[in-house]
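There is one chain below, alone, in structure tokens, taken in the form predicted on its own.
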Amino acid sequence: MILEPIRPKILSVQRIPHAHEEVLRAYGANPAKHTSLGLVTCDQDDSTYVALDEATKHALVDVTYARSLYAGAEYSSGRLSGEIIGVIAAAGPTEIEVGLSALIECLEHDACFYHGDDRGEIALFPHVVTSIGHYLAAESGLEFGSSMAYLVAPPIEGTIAVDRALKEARVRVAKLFTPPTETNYMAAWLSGELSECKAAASAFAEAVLEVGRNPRSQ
């Protein structure tokens, strides 16, 4: 099974080296701990959540704000809005730079959605995080360094596919997001051994493709 990648587009990367206390608080940072912010917008939300988590593995940064924008990138409020805004905070601008570098590297070379059909009408995210960082650990309730199958697809395809993944791999649900998410998808975070997370992601992707080929099962 070979899927065609849909590479995320980073729309804007900004820094506030010495942020005002009110801005820090508004975006979840602690003025007693943080002075600097790094901000990013992108046209793929889930890829960016993975990239934000990656930043926490390479720098002393906290993900203090990460929100998907309603309806998705095609309905964004402006050309730099995309599908998500993410914010990292740190004690100083040096750590922000290191964190942003890791985040950008992840978006450019790792996390991305894939086409699930020849017409490009189905997009899926069968991503495996080998070792989660501090952000996804806190969001999922899993231990830092755990493996995760991060699975996303449109509502009906994703539901069938998550069921398949849970049946074919030795994984458990860390979190399941029923539709609609802000971008009208559904998602699941599954945990287990790395090999089982990979098996779950493979089963998930295959099931999404099957539903796309046969939308009205008999």
Second form
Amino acid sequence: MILEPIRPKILSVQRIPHAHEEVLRAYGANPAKHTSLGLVTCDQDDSTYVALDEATKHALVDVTYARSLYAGAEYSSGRLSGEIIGVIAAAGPTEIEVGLSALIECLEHDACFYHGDDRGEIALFPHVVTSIGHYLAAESGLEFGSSMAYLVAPPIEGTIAVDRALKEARVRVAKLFTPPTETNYMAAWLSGELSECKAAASAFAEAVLEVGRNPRSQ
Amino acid sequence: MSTTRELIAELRRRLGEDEPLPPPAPALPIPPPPKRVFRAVKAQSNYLREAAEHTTALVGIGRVGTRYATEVTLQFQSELAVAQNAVASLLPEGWREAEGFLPLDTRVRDHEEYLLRPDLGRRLDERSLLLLEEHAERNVDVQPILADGLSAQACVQSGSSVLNSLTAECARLGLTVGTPMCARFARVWLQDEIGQAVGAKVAIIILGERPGLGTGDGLSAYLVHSPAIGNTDGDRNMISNIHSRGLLPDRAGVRLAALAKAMLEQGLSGVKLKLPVAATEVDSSAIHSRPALVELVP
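Return the form predicted in complex with the partner chain of this protein as a structure block, the form predicted on its own having already been given.
Expanding to the full complex; the earlier chain stays at the top.
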């Protein structure tokens, strides 16, 4: 079975309705503007980055802190740690609630990794964000609302596949994360028309599968 | 369906994976319309007071200065959200097959195209035409067609119930009924092509209606005699507001079958049809059972 979805597991969802000023500051929030925090941990970092971004499209929240945890979900520090901690901040708890529900909906219905081989040893994230929110816009330098191919795979598969995606679709690199990253994957944010982003993600996924089948190409 | 899921499904097909993608987590249910209590407005007339008891529409809501009261505005917004959620809902994958419907598709490829291109939603794709040819019973009196229309949520919620009551009532009246089918991304006029393809005398398409405020679960049924591509809306008759606060889904079949029978007897439909009593009489039980969204506290 190839390209089977791997559903992300949301490990913890927490709210701090009135966070301490020092905590707000430490997690990137601005005490003059933000009062409440929403925190989430999940076993898939990239699905969660996409979901955090989705939250900024549904509520007046800012993603003030989002970091992958080292070595990935398989080697996490605790039952609830997973692979990422994400923090959204807002003026009040209501906004946090709306933001969290958009985030959870996105993780449950949209963003996920896929299996890249039969044995479940290669995972990839050939995701297309139809229109990016404020978080990915700020991180990538792209305009709010533009389309993005958010592509992730293990180091060598991903490198070959990004090269292929760039050649097969009319997209340009917004940001390239070369290995090793915190989770030892590599990633690319490509931008272009929606149809081109789809073509890029499709080419990327296909190339990852190919490298997996034929690891020592001649 | 998410953009990524779509492209993965396409890629799997291209790479020769036979199994379809596992179904996505079921969509969250659309909450029922919110129930809010408004304070009585002093200057309110008895007429408005009484009118408000008979409708879920926002009547008799008063005003504050030149504007609506905040709570009325909030109610308006939440009802609008219910309607928008309904338009955005999709038929769950595999639902039609599980319910035993012949699954038909139009020429529309995705939901966005469905909203933007009504013309494509009025025609079947090649595969569905073949399906009809192979599996659909032909030359029937009545061909019922279930469809998502502008609220897949309504179709899933009460479509089967309407269809069952219609089939039962047709059987009672001695009318033959065609193979049950359900079309995705369908517009009303699709009934012409389907009816024509199966040679039905009357085609009835039952589909999610354009949601109004607070009503995401309403179905409409359109009937046409001698369905054929090129029929206009003047050739059709329709019944709307088939939901729990209007015409009850499990009773709608009685009216629909009565209309179909009249069409068969008079050999026409649309504005020229003399409406049978059974299709026009007010089903008073349904109206009185409407829970009022707008309640006036004395």
